[in-house]
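Below, in structure tokens: the form predicted on its own, a single chain.
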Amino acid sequence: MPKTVVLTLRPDVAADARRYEPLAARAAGVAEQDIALLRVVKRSIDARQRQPKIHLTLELYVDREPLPAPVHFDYPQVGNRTEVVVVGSGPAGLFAALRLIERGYRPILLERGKPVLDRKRDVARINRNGAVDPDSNYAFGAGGAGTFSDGKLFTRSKKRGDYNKALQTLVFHGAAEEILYEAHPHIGTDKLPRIITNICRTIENAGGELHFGCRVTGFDLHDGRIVGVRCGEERIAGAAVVLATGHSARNVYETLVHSGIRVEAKPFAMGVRIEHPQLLIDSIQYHCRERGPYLPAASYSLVSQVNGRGVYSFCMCPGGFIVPAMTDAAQSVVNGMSPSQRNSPYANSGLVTEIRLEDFAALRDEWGELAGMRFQQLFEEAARRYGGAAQIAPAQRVADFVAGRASTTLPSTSYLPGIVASRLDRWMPQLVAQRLREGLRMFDRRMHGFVTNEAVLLGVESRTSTPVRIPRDAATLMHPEVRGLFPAGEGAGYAGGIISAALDGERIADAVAAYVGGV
């Protein structure tokens, strides 16, 4: 068995396994030349304390020991086999895909974007103040919403699946080892569309199919099973149809009502992005005027309570970029993202505030169900007519936010199609304003300095989550009133990632063989 030691250690000396390789051999009570292998299984930061420490967690295995088995992927031959449809290719769809093969069944994967490379080029346009493709833009597309992302891959919900398989697959598919033991991993912008190309390539290797720029507009009912989906006049039919559309795609809520298949408001989460310069933020979380060259870009979390709500960040992106995230010219929204360097010189996060029922209470006489949905739609048109031509966005220095003043001037940003000086506290809900103001203040005595003219809010964060759940029954998966309906991933509200979406969409994809294999 191997031998698991765990030091704490100087960044310096973390980052070079010639200078920790003999504290662990000494840690573990063997000899330095009689290590065959020594790999981190687990690296995280505690920076506490003035100086920070890396915690490393060590296997070590010696020579007379048999090494860790690679973990090996054989997707097998599904050409001929039972058909089943997969609607959206974002995480929780490409690995709902690529599950059906393991277990036999043939994927027919359904898109309404592009693919990557022809995606790359609607997303440049976008940058540059272009038009937006409504079906191609940063949600929708080749990988979904994460394909230009962080890429973070850390999860709480690692009890609904398979972890580490869901990390050893992305490896598989081209990204790097460190995702298997960093405490907080992550992919970065620059690595994840080429993962996702190598993944939709296994899928059509293997016999699946995928088709891009087939937006779902019905769904073929029949004595209360589902019998495929409807793109345009084209009908595309499955022994079952997983619907893993991702939290923007408000056509299929909309197409769900109108086919009288049921779907419940849910609370969510809106705010602003914030963007601090990375210095200052590596300053305060380091104790420190520069991290130097051992330590990444300093992140954060912050959580807090006001009047019984949470505020909090979100999407934290160290040594990233704000990005347009719209799928129509008529909204205005934010996200953000980083390279796998985490070398821009901003750090942006999502400060966002919880949204429950009664705070769009008023909307659901008209709206029913998707009162939540149009509570987001106002949000979003009111930071678009607030801020510039095309995609240029709403802003206001942090400290000017808190004071609610204007601001007269503002900070350079990483956000490309440029910013223009709004009272944001003005003419957002008051609800939202208000909490916002108060958690700020609240961060800032946690962060000292966090609050500053240095800083700068963009309107708006507004596509944290769904605002729309599709019911699904906890035993089969399904959704309770449709047959062979299998709501997956964050668009059906039931996952908040890249990998739970991943998770989710694997644990969607074995019901979906027990419902077949027993119908």
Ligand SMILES: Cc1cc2nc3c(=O)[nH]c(=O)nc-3n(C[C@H](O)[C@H](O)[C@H](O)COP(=O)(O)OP(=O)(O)OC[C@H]3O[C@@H](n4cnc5c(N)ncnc54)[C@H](O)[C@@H]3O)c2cc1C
Contents of the next structure:
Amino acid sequence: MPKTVVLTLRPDVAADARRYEPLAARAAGVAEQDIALLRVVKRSIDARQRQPKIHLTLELYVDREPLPAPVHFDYPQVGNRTEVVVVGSGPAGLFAALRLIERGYRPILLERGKPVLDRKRDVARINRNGAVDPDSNYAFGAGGAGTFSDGKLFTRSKKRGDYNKALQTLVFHGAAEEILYEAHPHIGTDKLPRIITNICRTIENAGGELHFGCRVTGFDLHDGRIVGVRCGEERIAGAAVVLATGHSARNVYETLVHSGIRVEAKPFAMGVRIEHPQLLIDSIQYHCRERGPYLPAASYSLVSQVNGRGVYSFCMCPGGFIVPAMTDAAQSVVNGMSPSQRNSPYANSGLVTEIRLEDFAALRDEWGELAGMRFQQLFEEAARRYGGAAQIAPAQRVADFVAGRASTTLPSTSYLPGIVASRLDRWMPQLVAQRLREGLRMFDRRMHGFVTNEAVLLGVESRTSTPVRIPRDAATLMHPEVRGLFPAGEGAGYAGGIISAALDGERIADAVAAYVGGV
Ligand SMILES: Cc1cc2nc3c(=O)[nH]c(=O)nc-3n(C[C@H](O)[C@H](O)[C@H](O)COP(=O)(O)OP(=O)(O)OC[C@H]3O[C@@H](n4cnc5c(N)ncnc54)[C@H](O)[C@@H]3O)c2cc1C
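Mind sharing the form predicted in complex with this ligand? What's above is the form predicted on its own.
Below is the entire complex, every chain and molecule, led by the chain shown above.
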């Protein structure tokens, strides 16, 4: 059995891994030369005191003790096995495909967008001249919405084994080993594309298929069972269909409704993105003027209740960039991403509030179960009107927003298409504006200096979660009325974030195996 050693170190000491061995040997009471392996299993920062500290948990193996086996994944050949259609190559679709291979099924993965390299060019074009390809953008294409992101890997999942396996799968495909032990692991947008490409390669090498540029436009149903999907004129058959198309695929929800397949309106969240100078967030969180070379860009996570509704920060990106995340040029939608070093001079985060069914009840008569989606769309279209062509986003300084004043100037921003001053508090739904304003006041009490005119709000952060659920039976995880249809991931309403979507994809693949094995 390895010994577990916990060290609490100054950031400059923790930054030098050569110092661990003598310190760990002393703490464990063993001779340094007897250590066969010393590995970090957890690292976290404690910034509650004036002087931040790093907590390190280490596993120490002494000589002659069996060492842990390196993690390895063997994906069997499935080229001639039963085919399962997987729609969408986001984390849910990719992890469903990998798990199907492990279970001996052949995934046929259909993705409306492009492979990573081509997608990179389309994403650059949105930033350069505002041209949005509706099939290839920050939401759509290889790897889904997570490819150009911060790559934070948090989950509230209680199943540690699944979580560790998901992280190990990412490491196996090229992620840095640190994600296995960091308390708040993240990958970074500069590293994610290669990992996604490697996962796609694993699927193809095992005999699975990947079809890019294949937008699913219809479902083939027979006698209450799905037998395949349509991409334009082409029909693609499979023993089951995993539908993992993410929360931005509005046409998928519409196609489901038109095909008579039940979906349900659900609560979601929306608001704006907030951006501060990173130096300001560092000084608040680390109680110092400058964080120095040994601490990472500081982050925050804020939650409060305003009139019984949640207001919270979401997907915080320290040292990051705000990006244009619309899937259509008629919308203004923003989101955030960071490079692995988190070294931009800006800190951004979503700032959103809960939207419940009663908030969009007025749209139910016309839009039925898609009323929340319509509410979200109207918000994005208003932002586009008050922003500008070429994805210029409407913006207001934070203290001005809270005080209900126009901003006559705007601070610099990481958002490449640019920003234009706008009274966000006037045109957004009042229920959203009021809750965000009150929430900001509360956050300022917790992080003194958070409400400042050095910070800016950009519109709008609308794609935090899906406004539509595709129901599934609790036991079989299939759609209750369509046998063989397995809704998965964030778009189906069962996940939020890269890891939870990936874990849901794996779970769905196991449910598919149980169904197909018994068909
Ligand atoms: C800029 C940005 C930053 C983010 N940062 C983080 C982060 O740091 N950490 C985190 O946990 N989460 C982050 N997220 C959220 C995260 O990316 C999503 O929660 C996650 O990707 C959801 O996975 P999914 O597989 O369910 O769906 P998605 O990733 O949305 O994938 C769905 C896929 O389906 C495809 N598709 C859609 N319709 C069709 C169709 N008709 N036919 C064929 N294919 C179709 C899409 O092109 C897409 O590739 C971020 C999102 C964005 C946009």
